[in-house]
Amino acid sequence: MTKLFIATTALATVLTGAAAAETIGVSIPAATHGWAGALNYHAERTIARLEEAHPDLDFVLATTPDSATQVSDLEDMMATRGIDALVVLPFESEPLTGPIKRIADSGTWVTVVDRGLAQEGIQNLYVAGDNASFGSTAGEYFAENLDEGAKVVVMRGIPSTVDNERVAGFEGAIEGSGIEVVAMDHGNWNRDTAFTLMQDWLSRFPEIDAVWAADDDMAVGALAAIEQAGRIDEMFVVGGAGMKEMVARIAEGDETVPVNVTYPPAMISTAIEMTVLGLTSGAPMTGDFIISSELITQENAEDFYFEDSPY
């Protein structure tokens, strides 16, 4: 993939000489958990920034509790608003992958934000976290902090290829290294999900020496199972994300919350701020723009603790 840097102030500096009667739709889940709390945060904040230094863009913004919900409104979006550009999060890759490609193939300028879709080469610029990289770091954290034969279980998200690759990354770096994944099911990245599917593992397995829960709001209803069923002590949970709470337990040495991994939500601000300087100025803006995940340590974790953050 090509990684590329750009620094915020240089993407003010340039979308502050941009002029262009364009719209720009964007269209994400809605919060349904805390990550995507903070999405919305970062896309509604973005929004309204560019919309009063650019009178001449106009953005119309979608929130989505499910994937025929959003194809609804990015047909919507086409017809009666007549978007130049898109931004979108898929809420699932394979269901929005037919009307996204529809989208570009009309010649609208596509982003496409985190969860990939399932047919290369549709959008235009794609924006998101290293969700390989997301997976390996925390594998790679289980490898050498478990014995061999340690049991763990794991926690995906909602199907997705984003969810595909994180596992695969997890997956890759505990390869070799004795660890036996005793259960992995979908927790769809909800508390309550994971609570639910958490419980079913303490009731089935005696012995949990670790959770991999690819998401904090997993992780955080995973951690209330687990001390529902008074085995806090058996074992750790890493998440992942960096929600604020997450990473206060790191500071303060808690075991049971050893590390996290990160996975910025404000990224949704670069996808729209990209995709402004791809519409209205000469500068290439095509490819991918990959955000490296790293391993918050208590060493490290007041650099990731941010109190006025939403997540």
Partner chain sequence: MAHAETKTRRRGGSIDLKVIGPIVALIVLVLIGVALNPNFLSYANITNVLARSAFIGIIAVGMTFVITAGGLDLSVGSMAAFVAGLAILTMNVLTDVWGVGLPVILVGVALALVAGLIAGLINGLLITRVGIEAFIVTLGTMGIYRSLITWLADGGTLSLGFEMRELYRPVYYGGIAGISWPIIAFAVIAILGEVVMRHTAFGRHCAAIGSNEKVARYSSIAVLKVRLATYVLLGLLVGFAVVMYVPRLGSASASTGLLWELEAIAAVIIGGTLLKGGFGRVWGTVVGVLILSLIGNILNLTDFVSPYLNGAIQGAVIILAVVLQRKTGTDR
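Any chance you could show the form predicted in complex with its partner chain after that form predicted on its own?
One chain, no partners, no other molecules: that is all that follows.
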């Protein structure tokens, strides 16, 4: 893939005689889980579209399994490809702040996606999902649809700032509604862990009225456990991030899975498109662009269903 890009650059340079062919580096985490898989899918799709639309633009896409590799990737992009703009979803905030700051200081346009850097004011453009609203959108649905005294269980993700912000949003939204959170634990965004956790909660609590699984992979695991216990009619399950199987169930009017909350992996497309727009059109693109989480209901489910996406 990289070789191909180098060839394209060389060819472009020859043809245009070192004209203003801009190179854009895109660095994102490797497709190690569903959401990141969809991120990769949307990144590749957008790059393919933009390369066709702008023949003078070159893209370097690097996917990375960890922070250290991402730092090396960024160094390579600067040293050997001389990128003019960088779109980066930092694997972790802290270790990537320094390297990205050096790139920004050298005058390269930097767009940071989703995970903010540890220091403010480094990037030109920040595109991110809204974790607080991801939690509060789900929380508001709970507050509206459950009676006072209803018992809910909450499955959290991997302990992280993302998870903390989501849970804080959820707790804020159900505050004062009389809903009781009887248990809260980390399902680590993993189906198997969620399945086990839900089995144990079902043994522990004779009454559960709703489950907030905070992620669709966990919702799948929780649903399997509830089905096994034969208690599918007693509660509803709200996941998040809009996995296509879940969206399909919502569209069919499944009562156990009434709604879902988006946290679109396609935000990488937003970031790349905005970066390119800034480079090519000269339209001002600096600042923060926060994509709010939406509630997927039976009425609008169609708009959130992507047949080809792996997620």
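Residue numbers count along the first chain shown, from 1. These numbers come from a predicted model, not from an experiment.
- Treated as two rigid bodies moving between the two forms, the chain carries E140 and Y41 on opposite bodies.
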